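Shown next as structure tokens: one chain only, the form predicted on its own.
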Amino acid sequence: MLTTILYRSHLHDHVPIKTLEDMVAKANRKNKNSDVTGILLFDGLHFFQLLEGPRDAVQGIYQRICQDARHHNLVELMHDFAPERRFGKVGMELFDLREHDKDTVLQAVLDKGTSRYQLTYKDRALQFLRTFVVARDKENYFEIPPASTWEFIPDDEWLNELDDLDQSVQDCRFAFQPIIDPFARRVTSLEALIRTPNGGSPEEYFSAFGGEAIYHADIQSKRLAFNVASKLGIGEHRLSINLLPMSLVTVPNAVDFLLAEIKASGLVPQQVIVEVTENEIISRSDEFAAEVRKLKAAGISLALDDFGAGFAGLSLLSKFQPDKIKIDREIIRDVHKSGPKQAIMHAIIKCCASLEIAVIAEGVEQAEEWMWLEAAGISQFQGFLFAHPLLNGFPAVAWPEIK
């Protein structure tokens, strides 16, 4: 099966350009033994390079090139399969961008190409070829440093667990997580996270529970979640609670019993977010959207949990248009090594900027990762990198410092 990958990457400064002759030489040699053909393409600074062959071969350089240290913040593009080989007369051709004409050199790039059909730009891995040559895209290239350019420091500030939890209050525990703008050292909010009495995830929660029974303990849980909050001293800050969709639309009044307990503990319904994830909203999406406009009305704000992980979340935008929405971790996860997430992301934002709706990066672990979705104009995060969630309490936050 013929494979064809294509990656972009940025020259290390330590490397001298007149050494790439060199390391072109060495890569053809292995690609020609590997049967692995392709062109790389050079700016100057950035290296753009289409390998084609037999998928594991193909698969095997492209990890040797991935931890080669003579380039960074490599990018995949595309991953895709062929039907024939594009460059296929040497295992890698250089071609450096600087030494033609830019009203010629889109031509002499086709003019490399070896199919039995002229190559054209209908091609897709063709039209990424182009959108480099011609630099069309370079505001898209965030050129992040190294994760060991930053350490991350705990700040014992916002620690703090209750030792006195009255074990007969509820079946149930919660862990908090912040969301946090790194940069002006801020906790925007909490999330609670349900929990067994031992700690379990909420599907060990939620599994002891059938039919509507799961809903009426799932609206039930936040009055601890409240009460909890309210005693570790969350002040003015804003708590996130999570809520099965269908839980406000078949537990009777459910909204009414929120917001008895809200004030209940407190707090007031201005400071609290009610996140939900698309799961079951479309099917009875004009009882939710009833529900919400109560919430709404109240002062408590919507956010879409886990986006992008379900089928239905642009549609769910252009319905109910949340206060928030939190970008689903199998998005955020390599971001900054991945073309496609890198593309959806932007798209995320811009369609979010244009609707006034906040967007959190949740389940961020890698300081790559939050590199580049601080470039790309997130400013809101939540994941292991800067605090795991803590049961009964709030943890220590680690703030990120230039090292």
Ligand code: C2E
Contents of the next structure:
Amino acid sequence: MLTTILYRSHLHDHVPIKTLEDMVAKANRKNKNSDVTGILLFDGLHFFQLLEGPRDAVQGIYQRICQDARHHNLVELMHDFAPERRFGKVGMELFDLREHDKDTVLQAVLDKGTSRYQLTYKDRALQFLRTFVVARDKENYFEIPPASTWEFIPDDEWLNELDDLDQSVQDCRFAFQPIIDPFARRVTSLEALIRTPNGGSPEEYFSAFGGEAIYHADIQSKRLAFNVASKLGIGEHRLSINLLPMSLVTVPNAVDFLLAEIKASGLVPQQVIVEVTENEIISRSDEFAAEVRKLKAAGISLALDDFGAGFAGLSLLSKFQPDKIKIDREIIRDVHKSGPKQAIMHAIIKCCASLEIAVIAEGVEQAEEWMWLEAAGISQFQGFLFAHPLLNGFPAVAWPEIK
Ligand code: C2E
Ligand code: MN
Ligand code: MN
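Can you switch from the form predicted on its own and show the form predicted together with this ligand instead?
Zooming out: every chain and molecule, the one shown earlier first.
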């Protein structure tokens, strides 16, 4: 199947532009042998390449291109299929945009093309090419320094573990993971994640219950979450708890129970954030909304968890605006390398700014993901890069520092 990959990247500072011609000649031969054709645009700083050919060959060449040390900040813009090639003449042709007049450069690029129809019917690949040539999108090309720029230095300030737990009354445990603002060096909240007494996952914990018992266990477990957080020294900091939306709806007086337990642990509702996952709210939404009103009236804030993972994201957001949105790891993973993920992130950030909703990126594992997200305007993060959840404790936080 004829596959198209489009990407953009930055030329590395130390690479003399002269060597590009040699590189292109070699790549041209190699691509031709694999039946891959395309065009490489260069504007003096950025590359934009279109690769077309059999699927495996295009993917193989793209993998090698990703490893090439002469450029960095590679972002895959498009990966798609087409009936015929747009640039079928040569394996790889370097087109230096600077050698052409501003008014004629686009036509000069298109003149290299070989397709008959795509020029008349709006084709995404050619639209990307146009956008690059007329430089419409460059404010979104973030210069991300290499991950090795940063060191992540664990700081024990928050580290605290309860070894002597008298939890005989509860059949669960909690692990805590911080949500942080790395540049402000501030823990913005600690999230309580439920575990089995042996440290097993939430899934394992809840699998022991059937039917509505899950919802009761969910609500009741929060007694321990508040209690342990208090013992660990949460003080006036914020505490995030997870609840199934149906737990609030199904369990009678769930909100009253939570408020009483918050008080009994010496906490205040204003420091508590309830996180709910989006894809479950939809059923019985009126009843859910009524419980949310009670939470908000008591001072508790609400976060929409795993935003972007479910199917109700945008329509839900149009009906109901939480205080915070946590963007699912599915969108965060490799965001620095993916054009579609970057476009989605820009849109979410803009939308949440208009609605004054705070955005948190969750599941951040790579320094490049974090740096890209900071550049895009996010300041709150959660993930293994900074801290793993710690059972019965608050973990140390690894703050980034420039080497
Ligand atoms: P969540 O609320 O989105 O919590 C984040 C999950 O991602 C946690 O998994 C955490 O350990 C994991 N995580 C954090 N940073 C990273 C990272 O950098 N990379 C990766 N790959 N994973 C990361 P965990 O503890 O297994 O929890 C899974 C889910 O179970 C939670 O997702 C939450 O939806 C649910 N859950 C946890 N505690 C409770 C609870 O008390 N009640 C209810 N109803 N659900 C809970
Ligand atoms: Mn959560
Ligand atoms: Mn989540």
